[in-house]
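Let's start with one chain on its own, the form predicted alone, as structure tokens.
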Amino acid sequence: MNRSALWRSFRLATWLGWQIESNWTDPFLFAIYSIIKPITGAAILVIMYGVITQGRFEDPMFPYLYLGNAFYIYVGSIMTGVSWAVIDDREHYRTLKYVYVAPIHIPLYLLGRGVARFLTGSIAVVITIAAGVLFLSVPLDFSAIQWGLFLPTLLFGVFMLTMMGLLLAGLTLIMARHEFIIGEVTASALYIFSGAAFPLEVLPPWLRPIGFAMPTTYWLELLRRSLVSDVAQAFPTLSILSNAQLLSILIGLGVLFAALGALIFWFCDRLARERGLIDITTHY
């Protein structure tokens, strides 16, 4: 398949994710939602902070925490949408099957179907960055964001995401049960792994090594470093590591589980083509 095939089979897809997210409802309701949503979601986590730590806003672990569960919103985004592709067009649009035999790269599609949801997870990110900055003091000086940090890790976090979320994919086409949840249950558990809302050091020593083995782990260490690099030392679990080493670990991490991603997927579009999944309903 040629260069023009593979990107209007990643454009046309972008462009129908798009309509499916935005189109439920009309453009002012969708606005309201869009800012409403991720700024519920990080006043529960300022009133749990504030109730355990009786107020203390200005303690360094504050805007760790806080920018730490700003970002993370990007790894339900994209790993769900990518996989919710699956489903959104196998059980509820029944035209996946249409879709598999017409001229497309089938891994491009569902990463392009993702777009919409990195972009709608991009407005909750930039939300919530700027009701903490407003009205929490999260102390975010853009004169001293390192922006040669800042753009590279978030731009590979994202390219490390959704192959995630092509993982997730593949699994999906061979799932006949609960296959709806398991974008939400793994975010879910990186979200306890990966340090997002509290240190390594909380979780049990058996169970710590698994956070130390997800890329997510130094993704979101190194976006904090990159905007607020002098609060470095709130969260113990990694400032023992320079950021050259932080990136060294993501990108290698970071690579291998694209690689398990493309492989895993690669496996379960197979089987899942051999045992007819791919136009299967389960209305479950």
Given for the second form:
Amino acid sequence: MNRSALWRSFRLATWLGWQIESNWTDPFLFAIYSIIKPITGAAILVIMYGVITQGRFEDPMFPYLYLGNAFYIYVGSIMTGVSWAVIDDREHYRTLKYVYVAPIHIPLYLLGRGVARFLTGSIAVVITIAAGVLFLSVPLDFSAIQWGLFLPTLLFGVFMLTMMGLLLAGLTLIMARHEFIIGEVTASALYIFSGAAFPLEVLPPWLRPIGFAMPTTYWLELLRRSLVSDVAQAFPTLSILSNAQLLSILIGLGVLFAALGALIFWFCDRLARERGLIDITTHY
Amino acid sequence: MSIPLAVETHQLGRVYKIRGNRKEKVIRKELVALENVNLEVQQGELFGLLGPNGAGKTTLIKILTTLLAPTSGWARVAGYDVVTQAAKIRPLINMVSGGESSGYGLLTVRENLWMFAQFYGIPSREANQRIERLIEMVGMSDRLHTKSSDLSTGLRQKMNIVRGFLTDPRVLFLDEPTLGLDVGASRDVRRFIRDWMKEDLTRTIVLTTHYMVEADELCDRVAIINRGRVLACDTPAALKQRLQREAHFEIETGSLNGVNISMVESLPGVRKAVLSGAKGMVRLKFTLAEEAALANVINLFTQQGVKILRLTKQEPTLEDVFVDLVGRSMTEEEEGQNAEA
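Alternate state requested, the form predicted in complex with the partner chain (shown: the form predicted alone):
To see the whole picture, the full complex is given below, headed by that same chain.
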């Protein structure tokens, strides 16, 4: 497939994804929804934290939890953004077979469909962090942010999550009936095992290796360190590792998961063609 | 250099493995959807696949459009293998499935069509010109800026049909294109298909249908397919010609008074009889080896006190061809297959 066809696949899918993501209501309501949704999500966590710790918001635990939770929005939105396109096109719009018959690159099409969720996710992350800084005294000093660490980590994470989304899209292709929950289940599981809201030490020892095997654990830790370095390193999880070591592990695991994503999608795509699953509908 | 066939299949087969209910200890069973299908469709042909629901037509279309892998044999479209050269086939084909409301509901008709045209690399200006022309041909010019979720099922299907033709494919696959459409809309679609074929004699359409009239009216050649096997393949006229040596009659009556199919079929000179009817009206269609055998049928009816309301001699249709090949009508065959399933 030539380069223009590859670019076309991605560009059109991005356009389509944005139309679907933003056109379900009028622009004003969409803007309100985009602001309120992340704030209410964060508010639930803040209230729970306040009740459990009896209002100790000055404790280093709070920014750890708050920032982890804010960036975790990306995990759900990017991963499910990519895999949900399969469900949406196959089950809801019944267009997946026409997309498959067209001369486009299917993985790039699915990645393009995830871009809209990445954009709306980015808005949610920014709003959540801004609310934390403005109203909850999250100690974020813009002059102290390690941009050289933050930006590459963020971009690599987006790439890694996109490829993990492709992995889920592959599994979604060959699943019937339960494919609707696969994205949510995976995102929820990663929430527990990635140290997003609490250090991995809180988990029973036999469950901790799962967290250490997840690239998202190192990604969130690096993002926290690059934003609020001193506070983040006060926690036991991964504290013995330097930023360079964390980055190396993140790149290693990220590349491994990306390769797995591509491989599993390729395998599932083949299986779906062999089993005749490209145009099955189990819902709607 | 010879022109490659638009479609070619050799010993093509497809078996579905169906996972059963473990509690009932039926772990797996196999469903033969296609068996040894050999077809050749020439470039420029409007080729029909005629058969009841469940005959294997859609499975064949799915294989030819690279959506489904065959389990045996091979198939080529525009000279390319559907499994190993799928990427070369896709720019040359398109497909439309009838009886479904596909399309991105949040997009307008124009946006839906424009996007699919872009998938095929058609420049935006040319795509818009084609959209306007084709949308006008199906009588939907006033709906161009309507969100497709606001369209009726029939209009959505028309939009879908335009989507298939929009990319000017070398081979177009239409899977039951008029399924679910009302009589007027079906007529419009058939006219549209004919006009499109006349525009360029190198265009090819493979059309599946279970409507006899559609196959008869549109197709240059028809393959009659049942239970995954191609039973006959020829022009509609040639297929019907097979039955010309026989005589076909239909009797309409209010009640059969105990006369049944086997009694009719056991009469000398009667080859086949099929019963149908509704609301107090019974129709008996029967095929005779020669017209003289009609007297035997009339005598039977008279002896049993059956009042004949109408007796007509019929020219053979593709339905008669199907009955001749399968032994029962398409509706009976569908019911039989459902009962077996």
